[in-house]
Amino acid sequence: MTVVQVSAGWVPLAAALLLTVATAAAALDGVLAARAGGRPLGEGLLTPAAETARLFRQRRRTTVAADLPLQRIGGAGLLTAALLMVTVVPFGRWTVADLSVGVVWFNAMDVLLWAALWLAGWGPNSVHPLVAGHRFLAQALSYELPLMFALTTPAVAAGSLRLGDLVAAQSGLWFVVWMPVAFVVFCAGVLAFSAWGPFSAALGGGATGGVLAESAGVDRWLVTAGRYALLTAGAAFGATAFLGGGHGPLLPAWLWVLVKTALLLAVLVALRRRLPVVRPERLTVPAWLVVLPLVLVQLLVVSVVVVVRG
């Protein structure tokens, strides 16, 4: 499959697409919400244009001697970082940006989450959500290195860091078949960047309050709408690199790249209330001593196979 690079013109459609698709995340969400606090599932479904109104409306908090400009710019890197993720991914046969060194590019958007989020903890200028910044640089330091290897994974077996080689080399059979510990780890990637889940301490409600502890109106939004959108890039990412892209039979590629994408972020959303929140301190152990080591067993693994194809 092809792969051509549009002109930058269609970046505002990629953008509108991208919050399209978080927005039906969020409206998910607010579903499985209202399902489990039994009430009604059409009020869950309206959870994402509530709360943006509510947020909108909402005065945003200043604290005394608060970084204003690095907060917000840590508040809208979330959002910032979701979009420039996309750009590498391939929809069907187009592309935003068609890098040499898209894996490379996605994975260093990841890295600047890390500034991110810590300059949204760093800029109120307030003891929680300046702990609750470095909770997420702890939990950062567990994770990276095994997504590392994940998305190596996929590159060293199709032998580019495009993603369309990716999705090319994937044509007979999609890299999830013989990559599942790769693909499982990637997706443990994805709810970490995006402090979802199992990982969403750093903006939890626990006894620091999250990041979040004094933001509110926009400030807050962009927060939320970066997270949805967060879990929306890495599917994304994740039906190119590992479940075939646009690969599919009868339904033309974009729409296998945008079913395969929905099916998988309903599978992440889902995720949320189904999994107990970690510590960030007792992630360290079992990443760097367990999963670590099993993603380079997978990489090895992957490695021989293509050499002995060779």
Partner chain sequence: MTAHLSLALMLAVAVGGVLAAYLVHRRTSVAVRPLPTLPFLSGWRPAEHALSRFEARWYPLTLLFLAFDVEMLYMYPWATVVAQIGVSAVVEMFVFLGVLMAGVLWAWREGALEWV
Contents of the next structure:
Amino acid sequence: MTVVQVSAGWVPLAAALLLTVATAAAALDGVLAARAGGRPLGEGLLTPAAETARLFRQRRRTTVAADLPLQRIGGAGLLTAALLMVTVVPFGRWTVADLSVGVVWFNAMDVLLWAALWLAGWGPNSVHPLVAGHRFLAQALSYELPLMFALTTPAVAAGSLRLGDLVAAQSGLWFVVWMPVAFVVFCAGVLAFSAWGPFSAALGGGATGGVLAESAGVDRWLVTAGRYALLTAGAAFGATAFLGGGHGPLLPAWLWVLVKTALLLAVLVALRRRLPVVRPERLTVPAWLVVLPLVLVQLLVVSVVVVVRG
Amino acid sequence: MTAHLSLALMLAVAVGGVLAAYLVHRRTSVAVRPLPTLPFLSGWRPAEHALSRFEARWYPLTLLFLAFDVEMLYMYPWATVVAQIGVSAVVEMFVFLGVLMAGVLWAWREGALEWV
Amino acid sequence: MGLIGRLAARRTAVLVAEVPGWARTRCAVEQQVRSRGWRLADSPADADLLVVCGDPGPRFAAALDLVWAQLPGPRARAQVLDPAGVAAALDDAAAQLADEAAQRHDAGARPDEPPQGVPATDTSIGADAADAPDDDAPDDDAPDDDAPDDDADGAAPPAWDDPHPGSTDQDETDQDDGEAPGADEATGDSDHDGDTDDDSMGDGDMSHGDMGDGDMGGMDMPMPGGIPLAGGAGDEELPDPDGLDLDVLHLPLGPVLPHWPAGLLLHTTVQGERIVAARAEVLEPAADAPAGGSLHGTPAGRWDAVATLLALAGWADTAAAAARLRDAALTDAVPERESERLARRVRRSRLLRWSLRGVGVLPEGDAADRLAHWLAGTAHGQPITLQQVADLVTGLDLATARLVVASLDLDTTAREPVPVEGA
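Please supply the corresponding structure for the form predicted together with the partner chain (the preceding block corresponds to the form predicted alone).
Up next: the whole complex, starting with the chain shown before.
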């Protein structure tokens, strides 16, 4: 399958698609929360709409001597990074940005989140968000390297950093089959840069709301929506780089991308229900001494296979 | 070229979307002007501003991270040529990574990975 | 009320504050919140509704008034004493939230200058009968505006500086040794009047260039928003293992803090995210308040402790399940099958065990051990003093400290020593 570049005019549609799937993810999270709380599931389905209405009715807050520009940049950064990430991901046979360094672009956007979440924590001039923003950086020091090497692995196998080439290289065998460690590490990385589930220490994770402790109204909405958008963009990238993208029987390629993204996204969203939060200081040692060597071995195995195959 | 145009357009969509959200919020919220407030400190007045010289105790870890991060500069171009160059590319890169991992082990022994 | 208001009402976020002795009321509020499909808020910024369970003493009431002023709005406030009155109080608060005109009026009537509140160290509030919390009108900001700035600042020495504060309800916290790690912190700038230099508020421009020595000159410091800049530990004789003269911040934890023991006020001094000094006290209920009941030692109390610890560990699902078991235990017996299933699920989580291992180590065991005992129903009381609590959290990062405090399951209704459950 060859992926073709389509007109840039499709960009708004791509953005709308991302937000739609992200809304579905938020609805799924609401349903799972309703199930855990013993509430009717239909009520959970309305969660994204209800929360959006609540936050759009709510007044915004500014704390005394807040660093407002930085706070705004941080708050808007999550959604922006997610939109820019998903731009390079092919939707079946089409892509709006057939970037020759698509993998690097995705990586660069996820690194932007270091700044975004830290700025969102720094901005309000309040201890709880400030500490939480620094906690996110501490967590990032643990997840970013394994994530980077996990991103490199499919690129080595395809001999290209273009996402279209990654998809083409999976026409026989999906990458997830022979690089499962890289796939799992990548998924953990998506959870971590979205500050979701076990890696949500910076966004509350049960205590004081973390980076969001002082945000209300649309400021809060942007970060909340941005997290779902990030999970969605990460799932779309994972479906493309590891799960074969548009490859699959019967269905059209674009539908396969959508189905795989939705399934991966559902798993990522549901993981939050299964796992407690890992505190960043406990994450450091296993991330550097277990996960990093593991993903390097994975990269070595893939490199050797690529060289032997010629 | 179209790819870059698309990316620029997406950035514009994102910024425009954020601005639109703020505009909509102005119409729907109970008050346009943000509420001026003290930071939340469990109900007490802060003794000082929170923005300060923050002690990031994981600072040594950032240096370790930087060593690997600079390595990533070589990693991406390398990834595209492994198949062409073959065995020597793999050997050279993994010897380099091995050296860096030895640095991680050293830093671990020095206690740089435990920072609370 | 329009569509937005109706939709928003489905996700009403409730900030609950519990006065020592009103645990049953707080449980009833949480149960009602869950059964309405609402949720508990993490902070005032997140909250639509402030619910006070019990009759707070003057210092607690002052903290509540400042928190109330920090709710963004639409907002409503309720005070509940009796568990039986919870449903009606929440109905009433929901009606206030839905009243668009009143909410817009409230938003417009709020002051341009944020209410200043009182410092956590100010123990003089009890002396001059402070305002009782006002639970009906959302547009009543009066208690915020006349917070006793003038007679509190400068006149009375901050309690932090005084190892033996005269106020009677403090004595028990300092019974054994006045030289607590936090007892001799010189808050060198605490004599500033909070209302000076307001003109520089909001500029966010704070230079730290020349603050290296931590010996602040006092009045010549810039004070954006009437608040001094952070300074170094200076001569506070705090442990500074790396020999860096970095800023310290004074962070009071409690009484208005989710998943926190009722009425506990932990004065902490933090450097980065690490607590370098701490002192604990308990804010009492109002003097004429009826003696409150405690859940401690009952099955409901155990499940409440489990729910709190799991919530802080960031595991919302099991925390919700534990809270449901607690509510069941309050009305009749705990359902055997559900409690077994939850206990199995929590015990099986290696991630949780790993996360709690070595946290809050007492001679009897750590947080993971205490959780295991709660789940097995085999816990029994061990006395712990507030001083020990402060010592336990000193040297920890904030998140771990909160786990430690939750794992102690302090009974703040009891006089010293506070029993802690453990093996």
